[in-house]
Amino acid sequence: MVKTDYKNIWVYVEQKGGEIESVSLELCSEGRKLADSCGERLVAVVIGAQTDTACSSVEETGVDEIIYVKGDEYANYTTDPYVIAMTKLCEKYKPSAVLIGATSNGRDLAPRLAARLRTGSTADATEIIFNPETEDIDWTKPSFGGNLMATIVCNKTRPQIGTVRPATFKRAFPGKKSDLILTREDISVPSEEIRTRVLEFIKDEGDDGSKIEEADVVICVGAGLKSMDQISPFQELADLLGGMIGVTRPLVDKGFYTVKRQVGQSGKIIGPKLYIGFGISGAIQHTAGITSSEVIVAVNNNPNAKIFGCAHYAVVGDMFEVASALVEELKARRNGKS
């Protein structure tokens, strides 16, 4: 294999329920960055048995192409067409990497387009970045419980695949480009070929259809929270902010929340405008789910809670006063009376 026959960096767009997965447009505007360091062309790759509203949207992030395959058999995400269709647009076009968002899809897409182009794959990064000299990709990522970061390279096969964890990066629209090229490919995979399809979809009942990963505010609670009877001081906090609350994961394995309210390495990676944590001491598997919120204020009263090596702005006091001094301040101040 000659590296240099691989060009352009591919982000593929993966769609759920019609809507374009949040982390498919954050990798586009972090793939523009990374196609520009190591000047190449940023690629978007769109799959489904509908692609317009989708394309539409992807081209609003800058991208120079768009590679686009239509049919009934990509309705829902199965990993054979999928795998299929993902394999014979990179051993037609060779790219040179393969950003893939880690969500449930993704994280199956990954491994199992790796190993049918005999390449390698990394899971779960939360940094890229194009290194000059090597020319490779170097994907950076919590390992050890979060304990060390690990950066992996993939230096001697193409393309370069790897997942990137959902809110790590930033959303961008810069426009349209001129010159944009929009590439359709008919790929059929026979029904023989697909060893799987969905029966049925069931939504869970607790499941509101929010995603906290896209909240601009979150409200975040931590094991000093004993019992849900606690909790409306946080949630009318949240709902004066326009925001959503977030939960640490003693509060789920008590059954307080479902996992998809939860914040941290094992949970959600989130980037909010605001992150207020309350009663949170400060783990690395909590904070390493943090860190790309713009301001990130920490409330405990432990003054010497780990979280505070990371928050923007430090609160040591009780967390149950202190929330509700913020939504008195906040009613008053909507009713011009401070």
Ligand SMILES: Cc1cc2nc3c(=O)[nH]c(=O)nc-3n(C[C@H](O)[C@H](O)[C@H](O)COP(=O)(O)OP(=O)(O)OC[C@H]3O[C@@H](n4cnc5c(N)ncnc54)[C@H](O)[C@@H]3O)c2cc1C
Given for the second form:
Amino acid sequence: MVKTDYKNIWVYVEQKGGEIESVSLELCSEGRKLADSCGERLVAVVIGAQTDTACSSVEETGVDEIIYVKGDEYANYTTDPYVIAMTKLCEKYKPSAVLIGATSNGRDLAPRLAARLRTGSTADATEIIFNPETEDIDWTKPSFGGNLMATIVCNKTRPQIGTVRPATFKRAFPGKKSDLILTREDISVPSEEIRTRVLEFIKDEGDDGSKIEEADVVICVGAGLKSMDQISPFQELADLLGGMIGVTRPLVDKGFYTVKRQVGQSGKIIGPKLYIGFGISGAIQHTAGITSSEVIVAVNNNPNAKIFGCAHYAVVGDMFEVASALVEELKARRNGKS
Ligand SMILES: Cc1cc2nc3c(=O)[nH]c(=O)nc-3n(C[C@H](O)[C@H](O)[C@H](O)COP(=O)(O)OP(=O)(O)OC[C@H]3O[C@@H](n4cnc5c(N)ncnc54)[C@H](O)[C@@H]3O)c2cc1C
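Next block, the form predicted together with the named molecule, ref. the form predicted alone:
So here's everything in the complex, that chain up top.
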């Protein structure tokens, strides 16, 4: 394998019915920086039964090229057709790197694609930097329960493949490039090569489809909450601020919320404009998921709580009293009394 035969940074754009996973847009934005730093082109790859809407949205992220594959076999993500299509594309175009969102589907696709191409895959990177000395990408990811950051390098094979957690990077829409190239590739996968079939989608009970990783405001509640009877001031605060409730792992373990609301290393990485953490100690496995937040406020009755170390504003006090006071203050402001 000759490394220099491989060129360009690819982003696999995950979409369904034109709705793009937010992480794919984040990766186009970060991929732009990566491509510029290594002097290569940024290429978005869109696969689906419908691709027009997704291609239009991706254009705005400033990619140099979009390669799209259209066909009924791609209507829903299943492993076989997507891996076959991506493998064929990579074999034909030889990208130097493929960035994939660490969604359930992305985590399924990346290692299988890497295995087919006999190359390496890094899971859950939180930093991707081109190293000009080695001309490889340094993929940094939390390891050993989040207690250390490991840098992984795929220095012998190409393409360098990796998944990146949603909300690790910010989205940017610099606009469509005037010389954008749109390329259609016809790849049809015979039905006998597709081993699984989607019969139906069943929504989680109580799932309204909103995603905590896309919320602008997250009111995060920790083990200071002893029962769901105590949740109302926090829910009310979230509602008043147009935000969502997030939780630490102990609350998921107790069955108060599903893992979709868990923030942290084994939950969701979030990057809201405002994060307020109530009754959260600040274990690394939790704080690993909040560091992209623009403003971090922590409320804890222990003045030595670790979470204060990464907070912009630290409030030492009882979480229930502070949440109720904030609710009253916001209501008063809305009614013009303050
Ligand atoms: C491999 C691995 C992965 C993990 N992944 C995650 C993850 O993704 N997300 C996650 O959150 N955790 C994760 N954990 C668990 C993590 O290590 C911590 O155990 C967890 O984050 C602690 O949650 P907590 O801060 O809510 O609880 P605690 O550590 O019990 O802290 C509760 C805090 O509430 C404060 N408090 C109590 N009552 C009040 C009150 N009335 N007012 C104000 N403050 C009060 C206390 O002072 C304390 O600081 C993981 C662990 C492992 C080993």
